[in-house]
Amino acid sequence: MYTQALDLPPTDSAALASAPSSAAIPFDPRAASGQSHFDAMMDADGKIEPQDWMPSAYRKTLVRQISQHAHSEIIGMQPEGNWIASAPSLKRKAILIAKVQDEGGHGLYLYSAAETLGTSRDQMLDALHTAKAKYSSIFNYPTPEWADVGVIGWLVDGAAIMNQIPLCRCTYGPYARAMIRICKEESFHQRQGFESLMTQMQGTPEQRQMVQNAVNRWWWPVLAMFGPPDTDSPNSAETTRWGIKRISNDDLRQRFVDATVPQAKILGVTLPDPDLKLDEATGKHAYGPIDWDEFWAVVKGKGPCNQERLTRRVSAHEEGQWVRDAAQAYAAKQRARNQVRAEMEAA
């Protein structure tokens, strides 16, 4: 679908100076006609492709959103990856390894989609590693027990699906196409997490209590991960106007609550909200207040695991430099061989 971008951008100053970025898009004398085409595509709910003209603000918004989405996938490997060595059976270990690999693949799809907008992967990773870019607040919480892994699959991935399915209709083509595959895999992850919890709920009283404890830990952070209320969401109006965001934060959160309540009953757990109740008139569930002070504290880097997650991510990137160097050396060797072969054939 996209290049894996093993070939890094050129490092000489002249090439870097001429490389496009989200902050400095070269002036296009066709901008007027380009704007007309862009507006027509928005009105028709069509797709904008990388070669199409687009407003700089649209490009910048996409780079911000797609790169933050990619960062979330990569950072999100850590809470579950911590349990690979301690999974309770070979079956659970294999399932968890496959899931963590999927999340890494999602990050690659998304970084590649963002690269089509003229921002290099190096730029995006540098923004992440220097804490200039954000990722989902949900991944800054600890996973102290095995049940947390299942709850991440059931609740966190379930919330992700609710949020990401509308992105399959995003007006930016590469992002929309990447999301189709990602959503299919996330749906599988959600079902796997629910199955793991169901198995534990059929076990000992201690196992059932472990599941309930994990649900208690994750319920409110999961509701907050949909983002602030619509009245406090600074980017929602713009992204909605451009067809990037299709459903508001509050509507997505409501849909998630309504879908999750019956699942919790089947599982046999209690959602930790004394205000949670069904409104018979609307068919929707009312729920209690979310602690937005905690949400913003986590977003600003003051969550339980913010520093741990970022430190480990930077360390892994630095330790993997030899792999990237080896891939570059191999690619250079292959290009040299192909060049010699082409010259010999031409002679």
The other form holds:
Amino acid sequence: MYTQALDLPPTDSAALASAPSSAAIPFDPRAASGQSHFDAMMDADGKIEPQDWMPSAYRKTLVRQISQHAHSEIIGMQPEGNWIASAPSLKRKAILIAKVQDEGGHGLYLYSAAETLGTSRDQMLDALHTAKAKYSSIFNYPTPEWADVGVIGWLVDGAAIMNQIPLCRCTYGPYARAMIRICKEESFHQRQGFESLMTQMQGTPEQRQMVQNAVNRWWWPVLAMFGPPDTDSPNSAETTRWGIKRISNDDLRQRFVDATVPQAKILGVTLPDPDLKLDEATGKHAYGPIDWDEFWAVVKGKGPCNQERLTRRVSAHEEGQWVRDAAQAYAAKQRARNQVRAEMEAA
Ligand code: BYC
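Next up, the form predicted in complex with benzoyl coenzyme A (BYC) in place of the form predicted on its own?
Entire complex below, previous chain first.
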């Protein structure tokens, strides 16, 4: 449904496919300062690796974005996780468990990518648990009905793929590589959501109404999820210059709308926007105004489920303390055992 073709215009894609890695432009401390190596990599659209010198603002914005992304993945386990016990069949339950598990895995890849920048998992989690770090606004909305799970797959994961495919080509190597696997899994997530909704749309009038109600609930928050308008996006100029953000918030939002309208038609649902209209000349859809006051209220902690999500996350972390303790005790035992073995072999 969504493919790599949505990434960049063909000319740019071809240029990026042959972009050098950091190894291809060797860092010679005698010939170039760290800054000039970094600048050369930016000019060549190459990759920066953890051991390379990088400006502190580049490091800082990556830690900000990657950790927020990781937090979004693990908080994002909750709205759907709430439905695992009540999924309507064994098949749907198995799919949902796999999807929620994938999201936990995405969080782990992303925390690991952020750790390569010199921050620790504990620091990042502490920032999340004390509400100092942001996570995606979209996960502060409720999932009162089963159709919400399908709509999250279709629309939320669909929006996530649109935003994340360009990140597979971002200039920071560990983030770009983590995103490749994440996007493959997101693609399965999106398809399973669409397929689940398709099944429900072939059911009773009540089931079709349930799907429509869920689409009505999620459409506008999903459009806002791409972030503020380009004119009100303080981070964009820098992250675009550094090849972290490749396509602007508004352009991604537009691509998402254009890709989703025909899918809604196939599904048989109405997108809740009376201003939604195809411009025949450009092939793009005009859409109505997004409620940015609501978006900022949600980002600032005043969404319908912010409190619930954070409280659940903190208690899950506390309940998992024994697992972390046990893993550390096991690792310490292994280390001691290996040391004894090494000493015996040396004797
Ligand atoms: N929610 O200058 P801007 C997923 C903040 S995971 C909350 O445009 P930027 C999935 C922004 O952080 C979904 N805050 O920022 C998981 C900034 O504040 P700070 C998450 C938002 O970074 C499980 C301020 O607004 N995806 O899809 O240039 C199941 C100004 O914005 C939001 C990612 O994290 C928001 N929606 O652009 C299913 C992808 N939007 O940080 C699905 C990686 C903006 O200055 N991240 N803000 O305090 C990105 O691509 C970019 O960070 C964003 C924002 C496009 C999100």
